[in-house]
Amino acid sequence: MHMNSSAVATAVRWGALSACWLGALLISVPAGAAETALTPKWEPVAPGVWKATIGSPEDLTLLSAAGQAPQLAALAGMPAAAFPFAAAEIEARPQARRTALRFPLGLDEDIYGLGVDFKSLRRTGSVFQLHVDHWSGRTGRTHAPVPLYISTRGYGVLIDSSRYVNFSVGLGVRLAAKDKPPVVDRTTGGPAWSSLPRSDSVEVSVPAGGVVVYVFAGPTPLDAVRRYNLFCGGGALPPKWGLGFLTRTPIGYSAQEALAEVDEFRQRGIPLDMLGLEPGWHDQAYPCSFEWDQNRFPDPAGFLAGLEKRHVRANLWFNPYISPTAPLYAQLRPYAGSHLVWNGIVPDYSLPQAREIFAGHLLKKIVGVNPAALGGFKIDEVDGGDQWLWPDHASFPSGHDGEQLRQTYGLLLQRTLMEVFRGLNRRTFGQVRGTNAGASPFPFVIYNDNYDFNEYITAVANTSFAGVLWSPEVRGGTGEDMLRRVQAVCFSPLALFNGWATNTKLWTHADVAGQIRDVIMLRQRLLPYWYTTFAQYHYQGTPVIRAMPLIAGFKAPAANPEPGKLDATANPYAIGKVVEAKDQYLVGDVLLVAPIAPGVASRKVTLPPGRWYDFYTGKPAGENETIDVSPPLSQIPLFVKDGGLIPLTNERQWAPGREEAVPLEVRHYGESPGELSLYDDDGETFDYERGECSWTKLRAAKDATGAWQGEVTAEKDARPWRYSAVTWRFMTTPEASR
């Protein structure tokens, strides 16, 4: 909206779920005075979800690019919650090319989210721009710059824009602020003086003439995340084999070498469900042809049949830039953007016609060769960097510019691929290099080339605020380094070894090869727990990974900022820091994971409220306290909440098939009764959407004699239940397993 400072304008247009002006009365102000703010009008669009349309939003938003429908029934089943703000305290200032927003922020309130950052979880006291990019250490430039923030007061706010959105979180004190920080003289005030005085606002700047904003109620921070995920379509539910182990082969491997790699896994007893082929499967890469190389893969159907026989799915790498040597080039050339990437065209996948052409080619030439063996794709290089991607001013046939496509390209490709597999009634699980808001239903896991262990773990925790999945990688190194990294990836959403540029194998270091095999086997055995956790993500919106600020009652080791130490060169403003529990997280309801870095003998673990027990022994670990742990090299620190039930299956080399029944072991920890609703379906198709699934109650409690007993209660007419027998193991008692 454009007007001069003395104009009086009334703009009223209102329509449910459409881009429109909000009704607003702008009063005259003297020339030179501050621009008058509008009070947005909030419309309920789902239980506990409100929407405001400010100014004239652009047609391509993050949620429109993702294109998924809200799970309204699941949202209706959540606890009732009121609008979390005093509406009059929210301000909007739409202009011709920029929209400014302000949301109130309590001085005792902290903010999380706003992208999958690798350095920290907490966003309070930060100023940055959210921009799809590979991680380079700059807050805001990340593989998943999701413009959603979550408050410790139990609500969330999403800015649904495909622009680079700027945030100032608790900084920039306003002249009109009611609660200003105290005025302190730096010379005499000592540590009471702060170079970053706390403000009472989250301020947002969107470089567009309007924007759509959503508010998600709680009442808890975790509930706000759940509402966001369900509004975006619910969480991804991968196939069972997607929760096994993935290895990626060197870049130029042939079909024969790839099959030999699988055979080596089988001979060594290391579980394997997915085999990733790197650029060499194309006959032209950088840019890509999307045609099988006839020298390395002369018989794609025979190769895929060989994988199917070995119970392994192929995962194929690509970046989406089409080579002029490819037959696909002529079909997509009319939909190309103004700039090339590696001399390949950049199709405008915001146009449904371009998506249909690409999907049709994949279905005919690649997936359709053997849908049972072609399990998914790795979408590379849709994130950055600025040096080789298209510029922001690039133009595309849809009328969208380079900035908008940069923010949504990963979303559009994930959507296209998921629709290909949905059309075949087969689930997929893959990888993607860049994504954004609205991605929670997409079965893709983010990755990157950064290799800092501690940053990897922080990124895993941060995904819980963003509705995305992220996994670290293992790419070689010393024996200890590989083992510690394998442990970390086995307790992340996707367990993988990325051997694309190394001759190192998981068995290269004989001194740790057995321990590497053991942790991958533990990942495989935990499939029932992982699968139920992903089902909670899909049906209830509860994230698979749960960062500690989402856990009720959890407090970090130091809740207050540590005072900064003055250093004339390194820290001239004596800026302090906040200690965060960013190197540990929950997987599911009851399993606390505390990865330990290579070269580190011990670490601290902060246990949430309640009693916690060692996963391996069942012994008490502590309660609502920080403990020191010194695990053997063979173990990643794992803890189970009092009353927790952990279901496991037997040792096996690949995930069970659709009709295969497997034994179930249920471990109970602690002194409290335990209960778990164990999820199951066929593990491969979308038939669960037609009711072909089950939730089975597992209960552990003491009987009248004080002895622990386990109970299995199936739903009436539940199907399927693919467990052949159930064995109970009570970890915190000396009783024999029964």
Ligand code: GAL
Given for the second form:
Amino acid sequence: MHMNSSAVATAVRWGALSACWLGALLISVPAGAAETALTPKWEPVAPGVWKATIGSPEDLTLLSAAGQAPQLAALAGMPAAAFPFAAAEIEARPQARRTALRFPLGLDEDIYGLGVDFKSLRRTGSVFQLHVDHWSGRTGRTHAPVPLYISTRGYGVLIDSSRYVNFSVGLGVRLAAKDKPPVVDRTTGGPAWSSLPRSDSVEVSVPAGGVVVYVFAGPTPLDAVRRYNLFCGGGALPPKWGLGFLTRTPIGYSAQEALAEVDEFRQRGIPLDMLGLEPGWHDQAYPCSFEWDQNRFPDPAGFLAGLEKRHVRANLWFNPYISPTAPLYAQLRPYAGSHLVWNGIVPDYSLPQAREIFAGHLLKKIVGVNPAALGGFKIDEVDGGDQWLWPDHASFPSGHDGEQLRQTYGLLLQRTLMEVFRGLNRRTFGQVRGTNAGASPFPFVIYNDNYDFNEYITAVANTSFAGVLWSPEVRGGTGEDMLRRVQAVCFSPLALFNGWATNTKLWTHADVAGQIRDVIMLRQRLLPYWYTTFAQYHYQGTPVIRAMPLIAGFKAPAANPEPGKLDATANPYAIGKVVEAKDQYLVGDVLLVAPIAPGVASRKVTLPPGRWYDFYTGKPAGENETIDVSPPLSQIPLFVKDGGLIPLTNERQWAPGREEAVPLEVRHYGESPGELSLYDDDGETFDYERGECSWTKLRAAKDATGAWQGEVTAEKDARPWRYSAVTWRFMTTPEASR
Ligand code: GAL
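Having seen the form predicted on its own, can you show the form predicted in complex with this ligand?
Following is the full complex, with the preceding chain placed first.
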């Protein structure tokens, strides 16, 4: 650039002037002048539960979408607990369009939860944006992005927002932090240098001008989860038949083909309680009509009567986007959002009027045809991905936007369907592909199209921090693959085969067909154990599945991250690996499940403190240690805690009916006396809410001669109790112990 002398002089003057201005600007900014933080006011809302309202929260929250009342009496039965934080250390910064929150995090503390992640359990040292989605491998995007976290110090925090909430857990060190991580020179510091300096906070950012937050006390992490589930209304209690086996038929099956499939199960002696119909029962799918197809299902009442006669319940697939050809369309059109999904309208179910119309139609045209045989629905496609659903800027008649509806659509539909069945005094058990916080009481199990065995198991374990249920899938594959997957689904909340897109059947591979049948039969026989475990979820909030970090005293093989090794291409930031027990979990109080992946002959199992016994033989397996197991192909590794009682029924093809009494076998494991409160009710209705239920004490102890004895003590006047003869089996005999 060329300048003449006067131009140079001017430039110098301007330069001096702007340097002055800059200096003045710098001086006028006070050090650390972020906007002032507020200390939220915590108001007790239930025993051991506190709420804070920060700024101006939006009306549609996750708990308001779920719309269930807290179980206050059950919460009152939990031990009194103090607020788990020094309240002054929690900070909130509400702004017009964003609310930031900071919760303290100790250096010895770990965080779990934040939804059903597929990769890991531990959240410390990660950043999440929680977003309802079909699993795509992106952090925080999942079918159940529940914004609840659980601390190893024994408390939980729920951010009750229907927005995509951001969490930074133990990252993002603040200038004002008291406990800053040490400064280490990367060149000379060796493994002491970390690319992820640990912060003393969990920071949350909500893209809204306010938010409601809840804190749940412990004292243990499991107690914090229990308080959360009870505050959401208590865990789901499925009908007994919901804990049997579900098979889903291929797309386009007719009534005749569906009934023939049930008959084939019966002929082969494979237990079956539910038959799932995939696209094809409606006269139009994608978008859906919610009208029976006249060709494939010319006589819905006759079809359902056929199922009823066979002791099987129908479960009907749908996605909720309504076809312009459907009679329901005109009624719901005034409630439609701005965008279509698969050319169907998206009704705004945050409006009660829209929910009522949909519920009324289901009742009249579908469930009402035969409520004894129409057991439930599979709510598909309410999660995403982005390319299928409405955009975030979509508008809805309620005034809520696409983001809010995306985060709550699964909740709103589960609520609507549960109310249809509640109105008939019948319980339901179904499936859903997208859900969120507040779902604990909803009798729906999440599933997806991902087919990664190990990720499925980690997802099962993660449900225990999120108040939701998850089932892996079996769809086809080689015989070994199918057998291993059937074993895994039989030890998850919903045991199912999803044959929607395959010609493979459970009996296709003759070499494993008998073993597949046997494990489904074992699932069927374990009904009393599953039912009591679900009753604990419902009445006490204790999750059905318990991930290992929820087990007192459990230590993962290496609890801390391994120091990372620098690798210029694979790991340039030398990020350490966290070793965690994410491939095993407990079902209920005493049964440890360690699924074996297809193609694997052996695995490691880490047993918690106390002695553990092999489920099949009663032999000691170990105690507070990691063992290697290589069971036969026919067995999924199962271990029972010392003193554990496992109640089973006889071999059956379907769950017991309301009036039916069935024989009970109680197995005792180990050297210590055992005790179990076995739950029962009619297994089908909501009459248990009026006290029509029973808890019966089963006890095993040695008598004066050293022989094991079993004892059954019923609560006075408790009924119903639908077990006939009780047989005891003491599994850990002296021979078994040798
Ligand atoms: C998918 C669902 C499958 C099956 C299929 C039918 O979205 O995940 O389980 O129902 O739709 O089209």
